[in-house]
Every structure is written in structure tokens, then in C-alpha cells.
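Given as C-alpha cells, the chain that follows is alone and in the form predicted alone.
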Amino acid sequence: MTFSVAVSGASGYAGGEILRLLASHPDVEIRTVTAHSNAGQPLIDHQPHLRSLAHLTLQDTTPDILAGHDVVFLALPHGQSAQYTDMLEGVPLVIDAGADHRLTDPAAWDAFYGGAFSEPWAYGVPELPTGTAKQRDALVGARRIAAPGCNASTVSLSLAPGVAAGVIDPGDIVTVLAVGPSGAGKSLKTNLLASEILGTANPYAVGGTHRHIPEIRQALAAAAPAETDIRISFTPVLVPMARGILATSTAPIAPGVTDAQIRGAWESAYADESFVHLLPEGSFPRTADVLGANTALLGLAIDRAAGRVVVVAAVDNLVKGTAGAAIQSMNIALGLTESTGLSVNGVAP
């Protein structure tokens, strides 16, 4: 069976990456692409790397145009997806790459986003430990999926095995991320101009203000025993690379835990995963190793002098952080082989 697909926000970075991956997916037909201000223009004018999709023209993003497909991807700015979702009831599968349907707590939404709170959907990070299970189970047969925030899923995948196994204390998490500016979208913003980011590293959303914090807390809480206190200090830093995230996350070692138990928690969590790889002891990832891949690479160190576990994670924010996670989740929901259309191999140099 071939599934018909529509992609909204197709002229942006996330929409373009969804299209790039879907273009080689054997079980889908990309039938419709939509945009707002760019409607009426050839897709190739905005995504010149997508040569196989040169025949497509951007249409208006309206419920009528998006309806009538088997799968709809919403790659819209935060706060814009919810206006369409109620009117797409007849679409068998809708996947939102924005934040509108990620959070389960209305208070957290109000504090970090504001505006009307929308119904939470199945969270699209299949490998994420949820106690004794995986988030994958919630995606089987799902009709509505919220793709993750790229920073949030990177940190959550980094630490959830330790939280689930009880080998770290999630009440004192510190994470610092080097982030490429493509994660902020394609809209013109002064702080993202090349002259503003080349040759410098720029922290932003410092001091507990980043919107991905409640998403991380929610994901880690799902992995932890009930009533576990999840506290996180989260500092992202813009660096001059187009795409990629390198997240260094630390948390205190739980009392009485051995080094073997610590490493074993991550090994057992990801031993059978195709797209999340724990590197050998003493090895740590680079963002260059995951560009273009739906792969998260993790390096783990045990700092006994500081009493902390250190996890360094590298992902491509547009693939594993967004589009790849969305398509991987789509495959699970539709009963397809989970890895279809996705690669573990990056692009080098």
C-alpha cells in the first residue's frame, strides 16, 4: 500500500527535511506541499536541493487542501498547528513538528508558550525509556503524533536510561548544548545572520527560560518512579554550524551505585536500538558524525571525583531531532518497518 502525504510549511527547514527523507521512502507518495507567504511558487525555488520534487508547487495551507491525504505533516511555527488539527479529523494520521501538542501540563504550556492549550498527542521519540517500557509502544496505531523538540529529545535520550534505572539523581541535572541555528527556523532574524554567528558562540535563553525545559522534565518524569523531582539547568549556545546539536549533560551519581551498574543502564536501554548508539568507553561523538543521519550518538563518562555521570550526545537537529523522528514515528504508527526511509549513516567530510 502507498500512503498519500501532504506537508505543510514545506518551504521551511523542518518541512524541507521531512520532504528530503520522504522522497526516498518507498511506501509514500508526496502529493501536496503547502506554505503561507510562498504559496503559488515552485517548491524547487525554496528547496533547490530537492530535485526529485521539482514538479511540485506550493499551495495555500488550508484544511481543505490538507484533507484527503493518508498522512499530514504540520511543519509550522509554534502555536499555528492547533488551528488546523480539529479540522483534519478525517485524516488517518497527523504529525505535528511544532510544539502545540507536546506538553501534557497546561500550566507548563502557559508558562513557556502562552495562548490556548491544545490536547497532548503521542510523543514521537520511540526509543525513550518510560519506566520498564519504551515510548514506541504509545506510537503503535497512533493517529496523532507530536514530533519532539530537537534539544529536548537529545537531552531526554541522554539521561532517561539513568533515571529509569535509578543510577542518577534527576534532581540536579545540568546540560549545556552547542546548537546550530537551523533549529530556529528559516525566518529572517538578526541574531541568526552569518555576520552575527560566524566566529563566535552565543548563549541564549539562559536561566531556565528555554521552551524545551518542560518537555525534558515531562520526558524524564515518564521514565522515573512516581513523584520523582526533576530539576534541570539548561543552557543552549548558538555556534557557527548550520545544523547539529552537541549536548553535554551531567547528573549526580545515586548513592551506592557501581560504575558497572551505571554503564549497564545505558547499554541495556539502547542495545537493540537502530538509531541510538552508545559509544565504547572513552569515546565521545562529534556532530560531524551524524549529519544527515537519523542517529543519536552517546558517549558516557563517570566522574567519580565530582560524583557525577556525564553524557555527551550528538544529533542532527533537523533529522533525528525533528524530521527523522517524525518519519520514524510515522512508520511505527502505520505498521511499516521502523527504519524505512531513514539512514544511520551520516555525510562526511
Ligand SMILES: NC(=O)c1ccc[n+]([C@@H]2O[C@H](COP(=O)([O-])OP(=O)(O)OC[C@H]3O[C@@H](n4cnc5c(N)ncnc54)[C@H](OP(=O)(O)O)[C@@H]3O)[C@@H](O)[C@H]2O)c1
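Numbering follows the first chain given and starts at 1. Shifts are known only where both forms have a C-alpha. The model shown is predicted, which means the values in this text are computed figures rather than measured ones. We call the rigid core whatever largest set of C-alpha positions still superposes within 1.5 Å between the two forms. Compared with the form predicted in complex with the named molecule:
Every Cα shifting by 2 Å or more, across three or more consecutive residues, marks a moved region; comparing between the two forms on the rigid core, the sole such region is 225-227.
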Contents of the next structure:
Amino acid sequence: MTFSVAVSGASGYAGGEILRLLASHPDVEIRTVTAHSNAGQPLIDHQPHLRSLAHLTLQDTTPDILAGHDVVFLALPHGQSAQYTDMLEGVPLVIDAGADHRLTDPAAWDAFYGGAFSEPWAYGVPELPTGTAKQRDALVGARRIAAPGCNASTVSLSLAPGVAAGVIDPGDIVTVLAVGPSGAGKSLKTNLLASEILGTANPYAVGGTHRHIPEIRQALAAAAPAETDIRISFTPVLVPMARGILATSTAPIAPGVTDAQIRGAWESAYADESFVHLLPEGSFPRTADVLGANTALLGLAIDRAAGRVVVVAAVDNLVKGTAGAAIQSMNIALGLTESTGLSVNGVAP
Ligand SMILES: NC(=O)c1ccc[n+]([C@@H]2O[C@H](COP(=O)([O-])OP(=O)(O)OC[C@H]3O[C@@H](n4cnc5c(N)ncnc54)[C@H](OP(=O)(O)O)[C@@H]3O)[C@@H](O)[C@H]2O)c1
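For comparison with the form predicted alone, would you give the structure of this protein in the form predicted in complex with the named molecule?
First the chain shown before, then all remaining chains and molecules of the complex.
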């Protein structure tokens, strides 16, 4: 069976990456692409790297145009998805790349986003431990999926095995994360001009204000075996690379835990995963190793002098951080082989 697909936000970065991956997915037909200010223009004018889709024209993003497909991807600015999802009742599978359906706590939505709260959907990070199971279970047969925030899923994948196994204290997590400007989307912003970001590293959303904080807390709370207070100090830094995330997360070692138990928690969590790899002891990932890949690479160190576990994670924000996660989740929901259309290999140099 071939599934018909519509992708909204198709002129943007997330929509473009969803299209790039879907273009080589054997079980889908990309039938419709939509946009907003650029509707009416050829897709190829906005995504010149998508040569095989040169025949498509960007249409208006309306419920009528999106309806009538087997799968609809929404890759819109946050706060814009809910207006469409309410009217897409008849679409068997809707996947939102935005934040609108990620959070379960209305108070967290109010504090970090504001505006109307929308119902939470199945969270699209299959490999996340959720107590004794995996988030994958919630995606089987799902009709509505919230793809993750790129920073959030990188940090959650970094730490969830340690939280699930009780080998770290999730009440004192510190993460500093380098991210490229594609994480902020394609629309024109002064702070993202080349002259503002080339040759400099720029911290932003310092002091607990970044919107991905409640999403990380929610994912790690779901991993914990019992109700646990998740506290994280999260500092993102914008760095001059088009795409990629390098997250360094640390947390205190739980009392009485051995080094073997710590490493074993991550090894057992990800041993059978195709797209999340724990590197050998002493090895740490680079963003260059995951560009274009649906792969999260993790390096783990145990700093006994500091009493902390250190996890360094590299992810391509547009692949494993968004489009790859969305398509991997789609595959699970539709009963397809989970890795269809996704590559574990990156592009280098
Ligand atoms: N970039 C990432 O790494 C990343 C990672 C994870 C999640 N996400 C999420 O994915 C979503 C899209 O992000 P992005 O980075 O792709 O942003 P982007 O590059 O700015 O693209 C936004 C897209 O949405 C369209 N759009 C804007 N306003 C709209 C409206 N009112 N109604 C319908 N369409 C509208 C734009 O169309 P026009 O160009 O025609 O105006 C464009 O196609 C966001 O919610 C973001 O949080 C992004």
C-alpha cells in the first residue's frame, strides 16, 4: 500500500527536511505541499536541493487542501497547528513538528508558550525509556503524533536511561548545548544574520527560560520509575554551523552506584536501538558525525572527582531532532518497518 502525504510548512527548514526524507521513502507518495507567504510558488524555488520534487507547487495551508491524505505533516510555527488539527478529524495520521501537542501540563504551556492549550499527542521519540517500557509502544497505531523539540529530545535521550535505572540524581541536572541556527527556522531574524553569528558563540534563553525545558522535564519524569522532581539548568548556545546539536549534560551519581551499573544503564537501554548509539568508553561524538543521519550518538564519562555522570550527545536537529523522528514515528504508527526511508549514516566531511 502507498500512503498519500501532505506536508505543510514545506518552504521551511523542518518541512523541507521531512520532504527530503520522504522523497526516498518507498511507501509514500508526496501529493501536496503547502506554505503561507510563499504559497503559489514552485517548491523548487524554496528547496532547490529537492530536485525530485520540482514538479510540486506550494499551495495555501488550509484544512480543505490538507484533508483527503493518509498522512499530514504540520511543520508550522508553534501555536499555528491547533487551528488545522481540529479540522483534520478524518485524516488517519497527523504528525505535528511544532510544540502545540507536546506538553501534557497546561501550566507548563502557559509558562513557556502561552495562548490556547492543545491536547497532548503521542510523543515521537521511540527510543525513550518510559519506566520499564519504551515510548515506541505509545506510537504503535497512533493517529496523532507530536514530533519532539530538537534540543529537548537530544537531552532526554542523553539522560533518560540514567533516570530510569536510578543511577543519577535527576534533581540536579546541568546541560549546556551548542546548536546551529537552522534550529530557529528559516524566517528572517536579525540575531540570525551571518554578521551576528559567524565567528562567535552566542548564549540565549539563559536562566531557565528556554521553551524546551518543560518538554525535557516531562520526558525524564516519564522515564523515572517513581514520581520524581526533575530539575534542570539548561543553557543553549548558538554556534556558527548550519545544522547540528552538541549537548553536554551532567547529573550527580546516585549514592552507592558502581561504574558498571552506570554504564550498564545506557548500554542496556540502547543496545537494540538502530538510531541511538552509545560510543565505546573514552569516545565522544562530534556534530559532523551525524549530519544528515537519523542518528543520536552518545558518549558517557563518569567523573568521580566531581561525583557526576557526563553525557555528550550529537544529533542533527533537522533529522533525528525533527524530520527523522517524525518519519520514524510515522513508520511505527503505520506498521511499517521502523527504519524505512531513514539512514543511520551521515554525510562527511
Ligand atoms: N528547525 C528545527 O530544527 C526544528 C526542530 C524541531 C522542531 N521544529 C519545529 O518545526 C516547526 C517549523 O519550524 P521551521 O524551523 O521549519 O520554521 P521555518 O523554517 O520558519 O518554516 C515555517 C514554515 O511555516 C509556514 N508558515 C508560517 N506561518 C504560517 C501560518 N500562519 N500558517 C501556515 N503556515 C505558516 C512558512 O511558510 P512561508 O515560508 O510560505 O511563509 C514555512 O513554510 C516549528 O514549530 C518548530 O518549532 C523545528
